[in-house]
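So this first bit is one chain, no partners, the form predicted on its own, shown in structure tokens.
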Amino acid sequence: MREHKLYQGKTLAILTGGGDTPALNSSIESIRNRAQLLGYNVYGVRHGWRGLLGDGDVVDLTNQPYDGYYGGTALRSSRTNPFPSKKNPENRVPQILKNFERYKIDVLVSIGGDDTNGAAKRLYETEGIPVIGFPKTIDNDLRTRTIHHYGNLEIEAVMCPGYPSALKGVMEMTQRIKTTAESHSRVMVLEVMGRDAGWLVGGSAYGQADLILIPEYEMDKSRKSFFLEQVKEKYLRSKNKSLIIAVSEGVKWYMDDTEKTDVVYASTELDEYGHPRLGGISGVIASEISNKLGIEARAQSIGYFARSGECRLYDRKLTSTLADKVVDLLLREDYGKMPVLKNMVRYPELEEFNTDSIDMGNIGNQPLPEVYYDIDEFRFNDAYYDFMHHILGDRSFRDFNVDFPTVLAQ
């Protein structure tokens, strides 16, 4: 009976902040189900931190049907920052505290990245609000301290819900665009999300991309020149006179007109956490390949495709496994923490014994380790293929391998 449960009469609230991922609804459902088993009433805060401002925007998730396979977040999201920022100098923390009392919220689980969970941790430290973080990002750049065992190496990697589904999407998109590149003997430059780290663009390597650029290594004047030489050489040597080049949106590129190396902005307007909107690097690179090398090139942004659509199986089980760890944190009232995957494992080994918890305040950006990328070849190496294999399994490609004989005119 419900009245005999440990936290009967208590209320746990869940919110999602920042960019959406395919694993958010699965995360919400998994946390909700386990909290209910402990006796909590479970509320959903709509539109992230914005849902705790003003009169609040809160819904009841207790004993309600919930589709965790459907991507995105049914609770909606925003990039609202409760603390003062350059864009919004108002301190909205008093509104947050008022709504915690009005809705009688005992514990908050914030699903998000460094910004959303950083704000939650700050509320815990300054106001004593009981919070538990839950990781979320397709960029996969939170410092989760996940260890990838590769040969004799123990590599500090990252594993965040949302990334596995997005990684598979990038792989599939790369595989699909390959036929267009071959049909027109073109260079296709694919732009993939990834502001500060190259984890996600690695999916294009699993999808047969020929060259890949990541934010960790800026393309200054000399490196850009070397890269263009590699493009020309690989294109001329390719069987179908086509190439797939994948580039993270956050890659810094040397601009001839300004003689500066910088990112390309879709908009310089900042959100409430101080981030501008990136976009357009693929078009810049495609234009330079066409103009400087005389090779037909086109730009294609994968964009929101990577973070859209259904929650894939690896993500589905990952969210369930991390939600099991949330139960442990709730039972021990160990607030200010976030569950993480301790060891990089394949799908069958996604179980609670392979998890751990870390401080929510120490989840800043984790760049792609050097051990995963060959800087001179502009490609990911076998160590990263092994990392992705844990998530994506074996690769299988369909190539058009028929080579027709040439007909000579009489």
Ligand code: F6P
Second form
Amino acid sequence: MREHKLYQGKTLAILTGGGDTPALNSSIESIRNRAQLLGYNVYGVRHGWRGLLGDGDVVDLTNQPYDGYYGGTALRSSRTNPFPSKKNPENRVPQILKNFERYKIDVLVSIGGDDTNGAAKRLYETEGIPVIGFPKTIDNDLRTRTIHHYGNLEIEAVMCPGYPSALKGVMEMTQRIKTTAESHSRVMVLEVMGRDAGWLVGGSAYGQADLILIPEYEMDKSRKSFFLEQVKEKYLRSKNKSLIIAVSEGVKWYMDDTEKTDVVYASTELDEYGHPRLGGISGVIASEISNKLGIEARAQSIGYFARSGECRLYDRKLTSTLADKVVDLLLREDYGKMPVLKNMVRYPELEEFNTDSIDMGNIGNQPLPEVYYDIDEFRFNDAYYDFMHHILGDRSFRDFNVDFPTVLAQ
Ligand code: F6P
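What would the structure be for the form predicted in complex with the named molecule, given that what you showed me was the form predicted on its own?
Now the complete complex, all chains and molecules, led by this one.
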């Protein structure tokens, strides 16, 4: 291990890749501040991996003012993949290596999900580039091995910066939509991002959605007809003759015309990591409810509302806590690692001693654990409400609880 690491004035670069989150600027600021204390010059690579191609696009963050509460990423982001892909078969790794030399970058912190950090991991493994991964995704599907203690259970959960703020946004939007659903005695079908995992749509359940569909369980022909029966029954039994259904964008749905069960695509064009764009399932479900059940239904996509806006407090503290662990990794020159939260805790208990680091070779996607969802009732189990309670605090139930007396005509 190199001695006298402190105040050597070395160079650390940070990049953000993939979809933005409300916690990216907070992550950049927290990492930047701590790296500076260790004596690093801190650079920002703009537009993800794209900023290390060609002549490079690099800015100096050292001693600059920074607003970590402002959502999104001031470094900008992209879904650029340095490795050859179907969409772009060119291998751009040599350009990345060249820019490491040209900008004299000693360590790279890549803030990203499975795609961005997967590329960082490959660069570390194949080219020996010193990287530290930093988790982020509103989908919360990047494995962090965070243990959620629930009763006697130790559930392997996930905790990625960006998800707590987005979860709160989804909850708030669902709470709002309820009043419109009730006013028109409608079924509202809310579509929530999350790709192939059902973590994020949990925010809707916290915000009083009645039925939830997650991508981990496909809606084949028989499950779909069972679901539609449930919708009718619940709607008729509901006090206000209204219902909120929350559906994750990646749910596979049986289509009567094609007789196939598949996701609904907003666009089948693939990005450089091979992902198509999902979107539109809420419209399909709403029209089936209207046509088959004769109940007025509307679709509403929560979409980018969840991903945008300011960094909420849980994320602010989570990013600082994980950045503390980055200091540890830098001091040990322990690269190819990603800091993670060890145990699921509430906001006041987010502290550095509760962090660990995992080998980036172990990162990958993690779906919602089975124990969190009730497949027959189309709802989350208490275990997942407990998980979300750590982030969102007590649930507030908002209802208009007045029954006006009926006036009989004389
Ligand atoms: O991975 C984050 C995410 O927001 C997904 O939930 C969603 O499917 C996707 O990104 C949308 O990406 P884009 O910004 O390219 O529309």
